[in-house]
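Consider the single chain below, provided in structure tokens and representing the form predicted alone.
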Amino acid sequence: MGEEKELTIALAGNANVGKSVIFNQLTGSHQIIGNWPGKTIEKREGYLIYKGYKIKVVDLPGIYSFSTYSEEELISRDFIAKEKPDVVINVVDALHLERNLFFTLQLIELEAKLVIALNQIDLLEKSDFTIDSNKLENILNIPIVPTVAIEGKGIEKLIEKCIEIYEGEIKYEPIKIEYGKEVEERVNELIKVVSFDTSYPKRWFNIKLLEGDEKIKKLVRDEKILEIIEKKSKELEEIHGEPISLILTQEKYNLSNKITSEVLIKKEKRVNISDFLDKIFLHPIFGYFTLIISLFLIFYLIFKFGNFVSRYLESFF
């Protein structure tokens, strides 16, 4: 037998999206519960066979962004940007794409290798719209599985999509998230003037210093640099007349939303005689004279029904 190749997913996501079912059906009992290194964080490694290849999965904190430095997001953020994983499986809840997406997009930037988990896809079908993830594919460009973790369904597909990125089966050139000509124009200014090495996507990076991210200002010791940064950032706020943080966050949220819009379907409701009753009798006007009607009817049938059954039952008796 060949020797197992090893790669490492790991599993991002908002909370409550069913990133720990996901990772429960992936390693089984398979698993490793401690802290992260200094933290009081759990943190959850499980492991898996699935041919030939053995597959470390790590389950990382439930956050919304990369924005507001809790320990949960720098433990996220650092993970995948120092330890880099081979392929981060990012669980969407296909009840709140947009906000979702949100954070999907902010692991682009951060140049995480992805495959989208769209989870709860059940639940969704069950309401009054339904997600085109073959469009939502091409948009993003980015491999989507529908899944509905709970009861396993997509599972096997999310490890054959992560194994196929992996090997470079599919040519992974994800959506390139732009901003507006002001804020490109001094974030490339500074991609050439800021030119030490990091562990940080240089792009990524660039960006959290115009906004200001204490942790990632922290690693820039040229004073003159940090003047540069601090002098664009103020440029930005002049001309936008807001915070650069809520700028770009503004930006994502747009770009989330769009995407949404085009990819949420609402579905063609077929009016069934129930709901033909309904807006009928619970109509705010009409529903009053139809139960005024009723009324007239149901006792109508008591007493008019009910004299002639009194009298046949009479004369049986």
Second form
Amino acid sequence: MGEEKELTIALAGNANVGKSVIFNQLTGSHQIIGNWPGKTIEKREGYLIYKGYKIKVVDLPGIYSFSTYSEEELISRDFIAKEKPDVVINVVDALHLERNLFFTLQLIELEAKLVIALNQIDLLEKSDFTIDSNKLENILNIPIVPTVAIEGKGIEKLIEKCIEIYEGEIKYEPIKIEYGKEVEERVNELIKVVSFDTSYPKRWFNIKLLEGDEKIKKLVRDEKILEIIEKKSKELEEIHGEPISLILTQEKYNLSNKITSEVLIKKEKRVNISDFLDKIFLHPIFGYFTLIISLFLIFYLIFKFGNFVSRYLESFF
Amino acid sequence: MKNIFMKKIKEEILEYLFREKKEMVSISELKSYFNFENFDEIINSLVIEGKIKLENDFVILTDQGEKEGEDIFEKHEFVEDFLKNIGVPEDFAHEKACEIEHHISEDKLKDIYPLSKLNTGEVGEIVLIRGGKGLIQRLYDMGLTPGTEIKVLRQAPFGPIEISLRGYHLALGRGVIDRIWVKKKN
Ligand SMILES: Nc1nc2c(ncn2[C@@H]2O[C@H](COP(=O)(O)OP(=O)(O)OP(=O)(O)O)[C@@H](O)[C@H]2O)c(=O)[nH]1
Ligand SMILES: [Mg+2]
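Switching conditions: you have the form predicted alone, so give me the form predicted together with the partner chain.
To see the whole picture, the full complex is given below, headed by that same chain.
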């Protein structure tokens, strides 16, 4: 051995979307369960060997954003931004696309290399909606693999895609998330001023500075730079009349709403005869009418037809 | 952006002159009150638009200017009352009203209730959320941003309520729902 290439994959997404089921599918019995350093939150890692790759898999906690109002959010964003896993599998619940995409956009902003597992496709098929996953793939420009985690469907394809991304076989250039001119100008000016090295992605780091993210601001020691940041945030708040983090959250939700409306399709309801009859016969009001009418018809037929039959029979005698 | 800003400043000036209508306001007073870079430019354009006149260094509203000033003034009072009614502290309400008055028409403020006033099955559009930045950020993260339509699915007296928004369901505790103000849809 020793010839194996090693890579790390993280599973990230909203709560209850199927991350742990995928984690179990991938790692089987090779799991290590412990805690995140210094935290009470469970850390689950495991590994798998696949086609000569030794792949470490990390199951991240389920979260909705990286605003860091919880430990889970902090752990996840620091793991992705600083440890830089080779690929992040973003597990997306196909039934709640809009909310899940909001998180996907944040992962893109954090410059994670993504493969999307569009999970719970079995439940989507039973619903009134379907998703044009090719179109979604084109809009986001991120590989998408439809999966049914509990049945193991799509899991191998997921790994294949991760390896392709890792090997650079797929050009990874996801959709750019851009804000209004006022924000963009200030982010770009700030990038020039904040020149020291952090392990965080540059654009993301500077956006967080403008948002006034406490954890990120602590990394800036220079009073002069802090003053510049303060001034720019103030200007933005004055223009928009709202804290800047809220503005950017709204913009990302607007984008995920727009994308969702382009790829989520309401299924054409085929008129199913038995459904149709059920509706008529089981309707709380019309049900009685249809009952009476059918009884009437039955009696009518019995008497009419019965009469005819009995006369016909009589003719034999 | 700049045009909106200009419009806002002009409206502020007309409103101020309307409030101070009984007093004679001199141009230097006005200038020090608004303390604004291109003040002269703005005053000139108000004169050209026929909304104010300058007489011996005093600024006087024309009929048209007075009417506009009064409009803005009334809107301000309306918005400020509304904000106070929903429990926004007084000085903050005044400050917010100064911002909102330029953007909003009165009929937009009709039919606005805290979420708890909506009945099961009713739909509302989020207008504003009151609370600290942390709370608001968390609600925004869950998709409760202004303009979002929410529908009340279920509610238990004194218990949480279940709503649907952005294609998913969410339960909200009592402590939160009165902080969310919605415009009821018919
Ligand atoms: N029908 C169906 N159910 C699924 C699928 N994937 C996961 N589930 C179910 O969804 C639930 C949540 O799955 P988990 O894997 O625990 O979700 P998670 O993302 O790890 O959740 P957190 O750890 O809370 O963030 C479980 O009851 C799974 O059985 C799927 O593809 N189809
Ligand atoms: Mg889990």
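Positions refer to the first chain, counted from 1. Whichever C-alpha set is largest while still superposing within 1.5 Å between the two forms counts as the rigid core. It should be emphasised that the depicted structure is a prediction, and the values quoted were computed from it without experimental measurement.
Superposed on the core, the two forms differ at residue 291: its CA moves 2 Å or more between these two forms. Relative to the superposed core, residue 15 undergoes a Cα shift smaller than 2 Å between these two forms.
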